[in-house]
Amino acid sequence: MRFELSDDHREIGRVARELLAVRAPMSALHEVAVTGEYDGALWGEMVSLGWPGIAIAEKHGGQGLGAIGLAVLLEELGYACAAAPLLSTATAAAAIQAYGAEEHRARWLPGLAAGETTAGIGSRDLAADADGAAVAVLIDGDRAELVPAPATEPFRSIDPARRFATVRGDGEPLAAGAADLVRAAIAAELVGICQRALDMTVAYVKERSQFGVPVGSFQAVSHRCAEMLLHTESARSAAYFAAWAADADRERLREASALASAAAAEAGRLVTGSAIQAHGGIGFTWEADVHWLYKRAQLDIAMLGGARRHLIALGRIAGERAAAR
């Protein structure tokens, strides 16, 4: 099977890359980290472009571009490391549409798609943008639940440019598959984070010189960059497979999401860590932008639950398949 993005999906990616490069430079993350407040004007522009409802059907006020459209957009969000409640709101809306009851869709989707309300995602211990959200979609293993008006306790994480909280309060179960969709979306953001870390690293090792030559010409450095590329492309392939499964073959979503989560978690750890090392002593300083990518990746990996649990899940799926033959 040959997989290619549609013209609409490619255009979404192009517009998002150009807009976020101008409106969400990494230099802006310093202010968010200090104030703890997102740029309302940036969120307004995202809303005006219909991004919160990109995966939502037109009858609910969305753009109807499905999980693949969501993955394209979230990859660009990760590439910019932008500070906005887009990952949580767009992903929660997609999960509610696909796996919520009809009353959930009627109650939440119009407001989320229009950007009039926001949502949180994650677990009860680590929920992104749940504080002040109208609703949260929380995952625990294979289960997912919807928590209206979540009671939260905000805390500052190592990623001060994204708001996190713990969540209390009763939830309502979502159908099986919702947790897989949420993780597939987080994996797509990690792809963008890895790509930006790779691009920044390649640019840096071309410019940084030692002994009169660029450090990128050293075999150890070039091998590290090649390994970063390998992990990034592996995560990208798996993330888009999961997005395709969410749209076209939900019976395969469990497997596809586990594969995407494992690949993205491993890539996020190795690629951003390698980016820090390749930048040398300045890599984790406040002035060097690469540390934002490392921090964002660690929190995304934590929301995914790490790579190991998903590798175990893949082993179980393979065992089930073999036993059924």
Second form
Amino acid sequence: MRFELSDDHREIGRVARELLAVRAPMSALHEVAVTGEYDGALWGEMVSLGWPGIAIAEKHGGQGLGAIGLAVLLEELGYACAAAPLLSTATAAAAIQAYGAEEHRARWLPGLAAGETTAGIGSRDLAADADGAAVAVLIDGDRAELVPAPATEPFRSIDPARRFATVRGDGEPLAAGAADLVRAAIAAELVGICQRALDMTVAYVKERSQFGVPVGSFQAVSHRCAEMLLHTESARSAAYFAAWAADADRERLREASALASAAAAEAGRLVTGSAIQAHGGIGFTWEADVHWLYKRAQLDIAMLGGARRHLIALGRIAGERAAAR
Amino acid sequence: MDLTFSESERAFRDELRAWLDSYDPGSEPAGDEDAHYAWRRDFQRALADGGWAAVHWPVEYGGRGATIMESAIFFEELARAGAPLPANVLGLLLAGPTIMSWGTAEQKDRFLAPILTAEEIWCQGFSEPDAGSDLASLKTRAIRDGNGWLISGQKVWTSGAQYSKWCMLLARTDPDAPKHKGLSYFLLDMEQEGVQVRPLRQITGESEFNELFIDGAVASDGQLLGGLGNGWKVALTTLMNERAGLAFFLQVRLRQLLDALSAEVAAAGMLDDSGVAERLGEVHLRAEVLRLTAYRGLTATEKYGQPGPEGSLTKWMWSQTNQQLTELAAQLLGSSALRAADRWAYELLRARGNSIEGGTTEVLKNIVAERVLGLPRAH
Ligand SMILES: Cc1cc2nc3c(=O)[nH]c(=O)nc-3n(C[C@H](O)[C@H](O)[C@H](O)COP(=O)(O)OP(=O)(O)OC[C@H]3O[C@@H](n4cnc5c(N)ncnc54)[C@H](O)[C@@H]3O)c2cc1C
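Requested next: the structure of the form predicted together with the partner chain (the form predicted alone having been shown above).
So here's everything in the complex, that chain up top.
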């Protein structure tokens, strides 16, 4: 038993953190919010680093780093809150790799790995980056389907830095488990979003003074930060477990993914909301960057289907398991 | 990342399981606290005979030199088998490791072996009537007297003092030094005139904890642990082991309790109600997240040595989850769970102590904010 990231996985995270800090600062989101277009050069760099194909097998042109590699990368994507079709493309590719038919893999994966095409992810009502994508992987409860050349109707969500659409068109089913893998990936992005919200908040409340002392010395504030840490670490434990289960123990993926989804949904809501509160009036402005995190979290939680359905599933799993003893 | 047990970890588990299968603790004595304690003591003696009493202790001190992960497996298996908590749990998890960290060769020689066999039981004399969360303000005094020490003062909430031969006692040796600097850590003999134990009745009706009235109790220099004026640092070793080590056992017990509730709720057909399923799911989520986070903590401890301040996070998670679980049981199982003799009634009440004992949740949040997040000291 070793519950920690390997050195290789840690290195992926470190490289991603450094690159995104320089190439995808939050200040860049202001422009994306106006144009509604992603920075093509940034995506080009992600492609050159092999990120879209992180979980695609080497045989199909990817890096073969599995769901854990994907989770580490998406955590950093969430941390940067970067505007790029990476959550969608890398996650859809991971789902096709693990749960698609051989013909699906041969048809879609090489193009996705090479960055020649992108993929959408989400549901029929709420699909990220499906517009203009070669293929979309859509989930609905326990089912997942693959929609080639999706017909889309783009709309603006509260997260202007990610492109959403509704999707029509026929789909082909992916094997059971794909939906769980997709949610595990979204949960990993939420962990990064929470970590960033926490880091920004801790830095701010150390700096900002009122009543002659840093506001972080008031327990109402510092205990809020401690709660944010508790939720972030809880979500991280569950997200890593789900990623590990996807790679190493698929029988446990259903439960692990429900745990990760519920923990991430709860953490995402509480931690990003708390970040705005702890920043005071500044936190409510468009200029201060905390709102990007709140918005992305809300959309990610919606893609997860909210916490409630996962909690109900977990309650029934607990009951079934105990009854079987 | 590998969340399966290694071959040697599995072998360790199987050997332990076989031992536990072969040991029959007899049925748990109900109603009589002393009989219950004797039952736990018998169990620990049997563990010691089988070489299982302190798997996490180094071999040279009579342990198995087990890895941290194996110790975790040990507690998981104990809980799974429905075995009692060993009687000398504070000796095994707190006093022993603290003595190993700070003790002289003579102290290790003298004190460690009888902890293993439950021959000498230990209690923790830290809290006082006027010093709880603000532990360092404690007033119990130790005064130099010839070659030894004369100790006077009062301790409170001392769990298991009625069964104890020794007490981990924190006392003030220098009233003029700053409050954290003037403390020393004594290994106090409880069997003397100067120490009187008076039981306190808890909200559960039982008396786990006590008041200690200390009036001119004696201790020799050989009973001073970690050096004069170093008591605060030594006490921190004890507290870290308490929050990290004990929490692991308790986290497993929580899982057992949750399984029992889940089985009752499932058998009653209540899980068809999605509202019930959701609330049970919430507790299941917290219990699993706690287990996973505890394993992350163990992996880190294995790598970096001592448990860190993150142990405060799992202790806080555990107490919160246990309270949520027992309250859910009371709500779902209705009035039967509120009858005085019902197991759930006991658990409901006992859980209220969880967020107070071993550091209140508010204090743990202070520790997390200051030591993990680096926020300025609260005021
Ligand atoms: C079941 C049980 C077993 C115990 N066993 C032992 C034992 O074996 N040995 C031993 O030494 N002690 C033991 N204790 C004592 C325990 O460690 C103390 O009760 C605890 O540290 C709190 O101290 P207090 O009771 O004086 O409460 P106080 O410190 O008076 O706290 C009262 C309230 O104020 C809050 N508070 C205090 N300070 C702060 C702060 N700085 N910021 C925010 N809130 C604050 C607390 O959280 C609490 O809600 C036990 C307690 C229980 C319940």
